[in-house]
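A single chain, nothing else alongside it, follows as structure tokens in the form predicted alone.
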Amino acid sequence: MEKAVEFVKINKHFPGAHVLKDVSFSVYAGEVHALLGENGAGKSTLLNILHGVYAEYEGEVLLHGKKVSFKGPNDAIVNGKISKVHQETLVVKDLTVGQNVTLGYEPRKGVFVDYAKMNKDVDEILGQLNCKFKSSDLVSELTAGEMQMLAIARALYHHSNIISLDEPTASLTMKETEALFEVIQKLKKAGVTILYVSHRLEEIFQICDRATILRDGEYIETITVAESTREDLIHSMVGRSVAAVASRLKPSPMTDEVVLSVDKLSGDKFSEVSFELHKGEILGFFGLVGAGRTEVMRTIIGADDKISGKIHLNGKEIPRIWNTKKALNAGIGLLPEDRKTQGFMNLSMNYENVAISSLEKYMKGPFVNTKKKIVNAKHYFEEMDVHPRRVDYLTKNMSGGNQQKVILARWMSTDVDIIIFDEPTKGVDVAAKAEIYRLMEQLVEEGKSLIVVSSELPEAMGISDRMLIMCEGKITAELSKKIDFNEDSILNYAIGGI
């Protein structure tokens, strides 16, 4: 059979991370070809190469036996025939499906638009995809599917015969889907080559040929998904040890103690999720890319409104009006998985970014004592083992890792009790995400209480008490660490499964 893409020995890296390591394998053309892995198994950056995002790296992309080295998505869509459906379709909603579709590539004639040949040839795809609406419609007045269609639309009208599906279903309805599912089957027909990544392993069995499973940036094997199982999928996903990565090195000091209590919670992307935090746990929410588990959080500290649903703090409910600087007041803190925009402030020294969360500790009468702020970074700087100490250095010139740690010494200046770390470790090197670890069992030893949201799999088993799985808004499963933990029913618990 002909190979539509070939990657050979691709390596990429970023500042202090291997992402990719020596991968290699083929995709045939007209084959929808699946793309498997845990987050941050490397698939996205993967695509990214293939598509031009990427320009630097090792190894060879061949396209139809031809080696390809793109400048860019624009260069890839031009001379590659190559196009990227995006999870969040990219639309400017102001305009036209057909202004979409031809965005930047628009027909012209003279130095104007040719908009009667856009609408013209944006229609004719349009009804080879069988949708039901026009060139001439806002996409304003689209459904998530039908933005869907339209990304696909904007694949065809380039003339792709290479064509990348990033989570396409992942906002999209059960009907919707399944029209999907007949586009692609259709573009596969007229021979179009299709990689398709998706965590929904019983799309994967509907709609794909084969699959390659990528894990910690290292191919693993390609497999034919007709002559495979699910439980065959999930094994070659996670396959490693837990204890290599994440692990605790003191007792727990968990207490029967709760300290936090959800009743039947819903929001915008999540629906009736109950749980308990007690005093001393490390309770950890685990769950694949859009489970809603960073929605829970944000709700939870006032960020996000809630639509139903009760918290308690301590045995009283939260009053109706609720924010980030009530929760804060009442002792719940965040360690957002954003840190770069949400973490901290950009353009301020470190001592600055730790004391913000507490200034009234260091003022006197109406003006800020800046000596008692810079005194308290030192201690916490020395406690945790920033590098460079130097509490006067931009934040935002610091490595992942020790952000993280001038983050979390925000909120150890603030006293606070519950502290939600959402992917503590994401980002960071190794050597920091084991220092991040100890901080948190010292956080618990001294009567504090942790919610751990991660999409490291290694990392919320090992460090968690109990673990609450979710999967699309819900949570799907609890589970306890001496009973429970194992890494094949919880990956399948956060697929949907049961």
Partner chain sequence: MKNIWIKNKRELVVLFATIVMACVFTALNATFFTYNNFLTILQQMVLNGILAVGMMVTIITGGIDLSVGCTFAITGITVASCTVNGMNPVLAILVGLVIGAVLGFFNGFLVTNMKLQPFIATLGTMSLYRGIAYVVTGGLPVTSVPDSYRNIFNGKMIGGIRYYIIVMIVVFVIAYILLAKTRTGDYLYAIGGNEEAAKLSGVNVNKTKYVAYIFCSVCAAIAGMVMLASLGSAEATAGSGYETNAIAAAAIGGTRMAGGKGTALGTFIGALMLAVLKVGMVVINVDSFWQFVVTGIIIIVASYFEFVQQDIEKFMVRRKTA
Contents of the next structure:
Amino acid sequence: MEKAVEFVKINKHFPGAHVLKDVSFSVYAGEVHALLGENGAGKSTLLNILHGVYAEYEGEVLLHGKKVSFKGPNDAIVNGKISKVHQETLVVKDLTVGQNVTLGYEPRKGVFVDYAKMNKDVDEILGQLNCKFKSSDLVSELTAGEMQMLAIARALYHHSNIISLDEPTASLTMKETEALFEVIQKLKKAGVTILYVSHRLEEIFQICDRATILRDGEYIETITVAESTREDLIHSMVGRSVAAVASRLKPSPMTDEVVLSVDKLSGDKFSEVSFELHKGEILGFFGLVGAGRTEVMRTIIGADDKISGKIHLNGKEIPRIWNTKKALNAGIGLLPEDRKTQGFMNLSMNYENVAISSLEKYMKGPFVNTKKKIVNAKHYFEEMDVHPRRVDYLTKNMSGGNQQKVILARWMSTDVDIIIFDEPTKGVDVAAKAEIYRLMEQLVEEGKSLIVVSSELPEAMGISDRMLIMCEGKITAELSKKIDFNEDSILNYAIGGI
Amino acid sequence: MRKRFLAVLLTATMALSLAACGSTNKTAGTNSGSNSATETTEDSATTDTATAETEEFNPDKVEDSMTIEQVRESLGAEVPVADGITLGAVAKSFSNEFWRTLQEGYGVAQESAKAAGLNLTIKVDGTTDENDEIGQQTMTDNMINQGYSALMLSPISDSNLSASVQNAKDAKVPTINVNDGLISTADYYVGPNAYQNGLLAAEWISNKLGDKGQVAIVVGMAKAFAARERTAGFKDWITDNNSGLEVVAEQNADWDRQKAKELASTWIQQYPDLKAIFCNNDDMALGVVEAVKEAEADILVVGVDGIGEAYESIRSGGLDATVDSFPYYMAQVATECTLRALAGQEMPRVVSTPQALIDTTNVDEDAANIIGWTDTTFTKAQ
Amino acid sequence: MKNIWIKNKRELVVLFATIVMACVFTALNATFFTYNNFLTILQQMVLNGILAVGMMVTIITGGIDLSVGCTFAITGITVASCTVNGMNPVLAILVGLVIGAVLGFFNGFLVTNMKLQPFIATLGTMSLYRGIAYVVTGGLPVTSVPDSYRNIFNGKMIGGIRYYIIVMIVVFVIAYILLAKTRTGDYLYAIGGNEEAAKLSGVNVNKTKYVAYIFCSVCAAIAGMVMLASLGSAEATAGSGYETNAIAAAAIGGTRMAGGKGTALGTFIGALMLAVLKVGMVVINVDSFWQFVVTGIIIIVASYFEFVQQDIEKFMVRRKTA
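Got the form predicted alone; could you also share the form predicted together with its partner chain?
Shown next: the complete complex, the earlier chain at its head.
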């Protein structure tokens, strides 16, 4: 079989770190090849080398048997016919779909852009991808899934025969994911080689032919997916056995005491939401992307304004002027969905990111004491097993799971007793996922109460004591007993059926 | 990475060597500057004014320029005014005292014409700030469109009103350039002789110092005609008279008081023998006065413009002298010249307005007295 | 030694560049290297330094304050009128500080409650405050400020050091403490690093921004009062264009224009560098036109310090691993 991509003894160093060690393997033409590994295993670095983002590395990359070295990502796209669809799709929101797809390589008529040809060409590609939107639509009106399609259209516009997809389904709805998989199958039939990176193992089994596993920068093995089990893959990735699905290991310490009650709360994207949270409970909030769950949570902690309704914390109604600072003082905090844009301060080190919500604890006289912050962060890094255990690293350089732990450490450093997790395991690898579930159990054990917003049904079902299901801004069901959790009926509620 | 470090180092060195070049160039530049100035004087002695005009218009160097006294002598003291004349005047920002005083002068001219039973209107407009070049142009065009009889213009730069002047010519509206910037295409220029400004200051300093010692010059923003001419006049006086004064430093302070003060402080450190500082305007001179006071140095400070604050400072022993160009009278002279031109009199291209050096000896004297001013005599045109 | 390097990389690089520059000037004209000239440099960095440190605090939050030059002018005029009309100088200074705080509060109101972009909001107040200054004075300068006021800032102590140099140092020390030692300081950096994340971490973003804009305007007010003491008069036109120099000093000192980074020490050295450059060029008698060119080049080169600093770091890492 023809080898579309061949890595030969790839080594890559960053200052103080050896991130890829002698990695060699091949990808066959026309296959869907998964690249698996925990965060920090070196998958992104390898893709960046393949796509010309990093020019400095040791070893060789062969495309269709020929050695290549690209000057940059654009060089790779145009001359190498090789494209990458990013984890977070990079688009210019104020331009049209067509302008984004052709950006930098617009069809021209003299010095002017030939918009007629642009729209015709792009619409043709969008047609192949079964897209409902048109080239002339504005990107700002697209959903996350449609933007993913846009990125693929861009790859096809440049006639790419090798396409990498980095966590393409992370923010897609189920329908969008299905549509994406159809497209992948179609591309495969057309002879396009696909490199696929995802943490969702079920997807690997659904669409991939073979999978290469990396661990700590080393090549572990390449397997044929059809001949392996889920457990094999996890073992190979983590190096030990880990519980593959979310589950509770300890009995729930849930009590009848109501710590948070929300009464007919309405906001911009939701209306008349009512529920109660009990002390020691993990309350699951399931729904499709865009159901309004995040907005409800943001309103509760004072990040957004409410339109109407009442919120009681520990029996007391919240004051009219409500903001995140007051919410923090009243004992409630949120771990946001998008860590990069909402979770941590990009220029701050880990210990600073941990300390920001509880500065009053690190005072020495009238001044904030850095040493105390460091001691506190070290304590939690130890307790939560954060890797690397360096409180003086920039948080933005940590892997997704460890960033999540840094932010969790922030809230554990405060005295809050209600913690809201919004998509706590998005972009987090299997091993870290299991640790986060364990930490949640530990928190409720300590008497705290949690709300977990999740779009992953197995996670929501596995971790929750009780579950609320939201659809289009309204709560459509409450399932108060674990035995009532049933995949089909939950999905039905989530899409608005009865 | 070492390459980049080197590149940065190289660029920095380049910048500093530029600085060094700049400094050597500068001495060369000043020399050639004064040379060319003397050359121009020689040229204008031999060539006629018409050619000088086509080259570069410089009112200070125009041979047949007249003072208002000379004008009155040659054309008669009486100014005939037709009925119902409306004059437009465009000045710069009235936040500046100089232009406010000019505005006042226009007002006086209008009132005295009315007192003589004439129906004369002068409409004065000023820009919001000293950089509003386009705003000034709009103002001027507006006056042309409203059919004013003539325009008295004090443009912000040498070029921002040239298009408007062309419009005025097309509409057959005479234009009178009052004070700088210069519009070479305007029909007449009425304003102080800036070059003479510098001469007066240099002469006064020379007298006070017994014609020897180090002097320095604080110049205004270099695009301004006045700054160039005042400085040139000052330096030429020294060269032409083989004076013992020595110009040791010359720097720009953007007409800004604080910047001038800082500049002077540096000089006082650097030239312990500095005896006098000439500033292109009073604002900067008043800043320099503060630097001199702080250093407790014995240095003469001379400014130009004659603003109220400068007078006060001279009275209280701060500033030593200023060359006043009397905008109050400048406006009246400009109005008179404009009306004479409208009456069809044969006016010279350039009329230089009165100016005088003010120091402790004459600071309390009446301005009209110092320059020997007599009011315009208006009569009804036949 | 290594610790000092790690904590103050940027500051040390700029300081080194400043020293190199001073050496060049001394080589070209020996009078540059004298105690008195050193004092001159310090004196000439005072206004820009005080304005820059306030500016830096707003930039750290990801904002900017373009109105500082106008706040500077308004304060100068008001304090001048107060003292000329016989108000106690100390009381007049208090009035000046209050004016700074009020103008800063208004800037803060626009960027927080009104949710305006800081650039636009302060561009507006820049014109607004300047206009107020003109209206209040009718364009007339306020002169003859009594010595009792002027001596508070302008008086000399041992070594010929003027009090306003001490005032500047105090302002810098306060800024240092605010940024490096207080909770508000941490909040300021957090907002600049990621405003949304700071908000969701329970930081009172609006309150913290108010602190930044008020601090900035109070600094501008102090600078205005120093200028008043130094010149003995105040004008509505004072301080125009000063905001750009303040931004330059902060940027040279390592303040990140997008927010989240910047130190009082860095800005101090940035302002010092500009003053050395300014005085140096006068001392070696650089032509005025060339001064603009050279200043521009130096500012551009200084923005490369970021890379130089990274290069030195990489170099040190390599040596350690080799």
